[in-house]
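In structure tokens, the next block holds one chain alone, the form predicted alone.
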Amino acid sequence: MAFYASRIIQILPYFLKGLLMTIEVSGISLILSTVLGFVLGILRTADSKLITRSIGVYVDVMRGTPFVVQVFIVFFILPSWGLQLEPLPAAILALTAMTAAFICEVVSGGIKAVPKGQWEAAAASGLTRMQQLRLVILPQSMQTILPPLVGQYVLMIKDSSVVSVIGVTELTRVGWQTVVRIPEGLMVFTLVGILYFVICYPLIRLSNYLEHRLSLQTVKL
């Protein structure tokens, strides 16, 4: 056991690495996810049909299969169809679109919170649906979003394991090449998950108190 400690200790400079990598591909992935989530979210609570059962198809495609899946379908079948893409690009692209999914729920449902006579007392000032959106709808609907939004991220940091599959050589990947060479699983996954635990828990933490803050807010309203 102290040996393969000494091993993991020396060898701790490649999960750093890694971490590095988990910490860009879900970075990335945050943030084009978060404004195409949002665009998305706010386009499913138009008044167009077409295009909220559009949108719906496509959150209902991508929440109700396997995340795996939707990474295979990205790196082993586009490039059939003329996109090929390395793993780098596949595996933000299939982060972003996963999770795009339900940020869009969230943020649509955020919307739909906000009361009806805001929207008409919005409308009845002047200001086009964009302006009520980004002006009266938006501030009150963050209060609504921001948690579920927070704990969203925490969700896709850790579906991040999943690129393993196609050679992102992120945290997870890390630990298994790690455990051919030493074949102390335990220690291993426990370093790998110790490691996750260190990105994520400022984003749980970041959660609760927002949904704290939330919460005071509805009781003193």
Contents of the next structure:
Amino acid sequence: MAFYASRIIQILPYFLKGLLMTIEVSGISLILSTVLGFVLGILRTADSKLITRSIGVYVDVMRGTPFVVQVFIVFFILPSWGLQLEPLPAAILALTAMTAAFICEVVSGGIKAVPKGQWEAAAASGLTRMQQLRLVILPQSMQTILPPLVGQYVLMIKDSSVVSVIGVTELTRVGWQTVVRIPEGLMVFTLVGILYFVICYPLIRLSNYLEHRLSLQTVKL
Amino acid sequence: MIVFKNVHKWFGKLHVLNDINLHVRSGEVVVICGPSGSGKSTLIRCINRLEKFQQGELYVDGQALHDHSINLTKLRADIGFVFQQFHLYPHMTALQNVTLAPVNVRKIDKKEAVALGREKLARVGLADKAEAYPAQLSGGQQQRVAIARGLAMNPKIMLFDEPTSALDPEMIGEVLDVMVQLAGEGMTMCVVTHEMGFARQVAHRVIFMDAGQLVEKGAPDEFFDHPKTDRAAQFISKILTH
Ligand SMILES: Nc1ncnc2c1ncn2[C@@H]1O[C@H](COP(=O)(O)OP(=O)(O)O)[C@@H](O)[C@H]1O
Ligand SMILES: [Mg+2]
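Cool, the form predicted alone is there; where's the form predicted in complex with the partner chain?
First the chain shown before, then all remaining chains and molecules of the complex.
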């Protein structure tokens, strides 16, 4: 036991550095994918068939291919098209592109869940399309959007482990690097798992709380 | 104020509006009735361009609606629309519902808008419900808030699409009272309704639609007591027995 403890103290600094990198990659991707996902989700509900179909194709491709393949494409294929990225920006680009597709679906689903009469009432009073969306539709959609949105963040943090394959020294890669050097393999990946859980768990609770609040509100209305 | 000239509209193959000609003068109250599916909603929804039409001409307050370059938000700002299902914004109080468009479309000052909103709510008899959310109001109260929301834009025209059809019978009166008062003040109104009492009391003209056609128009008493067409006679006998 004492042996384990000293081992943990020995390796912990590396793991914390890995954890910080995981938080950095996920955090930046979270912000970017939220912005991009909302823009795509809003455009997905637009009138133009060309726009909605193009976004639909994009979303299907992102949802229908393994994330690890997407990461390889960004890191190894894009350079041959002239876009050469360091591992960290490549990881952020891949995570953002994938998560934005899922957020797009969450957002457009939330917007479509608002009854058509709300758009009509807002339009009839002279509000522009952007005002209708901002003042009337989105505030009502947020209730349905928030719980699955936070759920997407959890999935993204876990998927960020995949970017270890292109050499981003985040938590999972630190795990791989450590496990080849010391004999306690089980302990290493248990620690990796615990550290992921520590950042994901509050978000899971938040998502559950938002969902619970939503169901209460639906009962009230 | 509103002029339809040979207006046609199709939903796919369905000919919903078939050669509509109609002239509504300023200050006139026109009641539109007819069987379900005859195109009444579509007709009044064309007036504020919630629906487009494919053929013909439509002028509203001097603007040509068949010209697709018109400024839609400006047109709609001057036309109040009351829906059968109210469509109040559920996340806002009654007062916020009423002041939303004045603040964001007319760009009037917040304080001024609140005073205006309270005045319009008082006018529909709901001064004490300003802070209530739609879910806390009865159907009749919600519909009156919806009317106040339209009035807050000081519209030139008010359109009503079966404003009392979704209401329990005991709440119909309170909504009709507000509309009667509005008609008395000289508002230009187009009202889709089967409330014959209301039509007889305030309408200048009744229009009867069937299968997308404007079949008959006339003064209310004349229309209800001596309909000229069989279709209208049949329809009137049906609403009388209900
Ligand atoms: N958005 C739509 N798409 C296709 N058909 C429609 C649409 N809206 C209405 N209709 C059809 O057009 C006809 C007239 O509808 P409407 O104007 O709502 O009639 P009313 O208000 O007199 O009951 C009906 O047959 C209805 O089914
Ligand atoms: Mg109708």
